[in-house]
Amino acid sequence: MRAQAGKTQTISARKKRERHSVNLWCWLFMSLTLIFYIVFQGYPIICSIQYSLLDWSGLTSSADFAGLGNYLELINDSLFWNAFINSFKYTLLLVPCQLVVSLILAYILNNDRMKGRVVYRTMFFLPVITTASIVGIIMIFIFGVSGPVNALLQTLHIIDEPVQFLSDGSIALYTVVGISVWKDCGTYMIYWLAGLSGVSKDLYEAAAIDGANRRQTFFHIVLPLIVPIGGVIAILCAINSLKVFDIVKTMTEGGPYYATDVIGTFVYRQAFSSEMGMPRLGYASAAAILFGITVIVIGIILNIAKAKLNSKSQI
């Protein structure tokens, strides 16, 4: 009995040492990521919170403490609320289009019998790895008054006069959304392909034997199975769209007349541009922090909704 107990204790001690060794290696491999996160994410966030409490241009060595003054001023700033609303409007327009287009592409390219599907996947993913600023500059020429899009529409007699895609406040945001869908749908297509790969091939074969076509198989078999991963993709898409900056800055700079102004361009203009007069780094930091809190709250709500949706689908 004693020998057996001693052997059990030895095995338990060995397993404990092995577990500690594995944990140590995990922390060692994570250490570089944590260091980079603290230096390039954590520290700037802390500094932004500090700057948001200051009346500071960022150009002087001293700053006046403003407390919550910047936040109170933001509440009465119509340009801030315009950018705030435009950010959510952009998200509400982009996310459904992004999810639907990328899902359709993924479902089509998930067919093993499709020839050249790897080439098509690469073609749809190429815009993702293209710099947003380059895309924006090219699209300015494509959707310009004398660009090929207007030329084609006039040649086909669809329009009589050139359309001001980027200089008409009523359609400029929709144009930016359409270009963003084209540029980023490859990313979400890959996510959907990962979800579709988890659907057993036996289900497709069983559906084919029962006489179901591709559309019926998708809506009645595939879609219910990929709803959980669809919730994750929707959250990622929503969070990324709320952080939009580069494509808007390059194409419209928030114009015309702030029609496409989003929080990213608003913060940039306040912190680094002389367009509004003297830069106000403290005020811009307050705007970023306030919007960041809003995004965090939305993320929490979306995660709760996703969890409830997953629990219902399991039932």
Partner chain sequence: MKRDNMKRAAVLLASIAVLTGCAMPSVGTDGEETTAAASTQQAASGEQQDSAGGDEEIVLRVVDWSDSSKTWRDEFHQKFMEEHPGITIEYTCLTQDQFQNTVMTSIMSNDAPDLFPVPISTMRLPTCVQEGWFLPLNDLMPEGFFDQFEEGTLVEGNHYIDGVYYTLPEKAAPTSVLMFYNKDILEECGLEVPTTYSEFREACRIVTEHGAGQYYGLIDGGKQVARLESLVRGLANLAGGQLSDNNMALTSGGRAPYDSAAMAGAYTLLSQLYQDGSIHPDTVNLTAPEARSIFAQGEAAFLCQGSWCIATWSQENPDFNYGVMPLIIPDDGQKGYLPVSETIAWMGISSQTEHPELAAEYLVELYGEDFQGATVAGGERYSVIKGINEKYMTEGPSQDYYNIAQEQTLATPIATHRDSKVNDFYAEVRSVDPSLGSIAQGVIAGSIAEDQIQGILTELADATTAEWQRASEAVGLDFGTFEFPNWDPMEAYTEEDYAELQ
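Following the display of the form predicted on its own, present the structure of the form predicted in complex with the partner chain.
All you get below is the one chain by itself.
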């Protein structure tokens, strides 16, 4: 009996040691990421929170404590709310378009019988690896009044007068969204392809035997299976689009007259430039923090929605 108890104790101690060992390895592998996260993410976030409480240009050594003054000022800043709303408009326009376009591309390019699909995949992925500033400069020319898009539309007699894609405040944001979809759809196409590769070939064959065409197979078999992955892609796409900066900065700088001003460009403008006087790094930090909190809340909501979608698909 005693020997049995001793043996149990020994096993339990060994299991404990093993568990410790596993934990230690886990921490060891995570430590590098953690260190980099703390240095390059955590520390700047904490600094931003600190700066947001200061009346500081970011250029001088003197900074005054402003408490919540910057936040209170932001609440009454109509240009902040304009940028805030534009960021969400951009996201609401972009995410569905991005998901649909990239899914269509992925579904087409997932066909094993398609010749040259690797080449097509590469072609659609190329804009992703192109620098946003280069894309911005090229697109200003392409969508300019005397650019090729207007020339084509006029040649085809679709329009009489050139469309001011980026100079007209009422359509500039849509143009930016369209260009962003083109630029980033390659990334989301890869995500979708990963999801589609998880759908068993047997299901396609079974559907074909049952007489389902490609469209029916997609809507009734494939789509329900990849919806959970779609949730993850939607979250990533939403978060990325809320953080949009580079493409807007290079193409419109938030103009014309703040029509495409998003939080990224608003923060940048406040932090680094000024029409008169010094820039306001403290104010810019407050805007970034306030918006960051909003994004976190939305992220939580989307995660909850994704969890519900997952549980539904499991049922």
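These numbers were taken from a predicted model, which means no experiment stands behind them. Residue numbers count along the first chain shown, from 1. Just so we're on the same page, rigid core means the largest C-alpha set that superposes within 1.5 Å between forms.
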Core-superposed C-alpha of C47 shifting 2 Å or more between the two forms: no
Threshold 2 Å Cα movement between the two forms at L68, rigid core reference: no
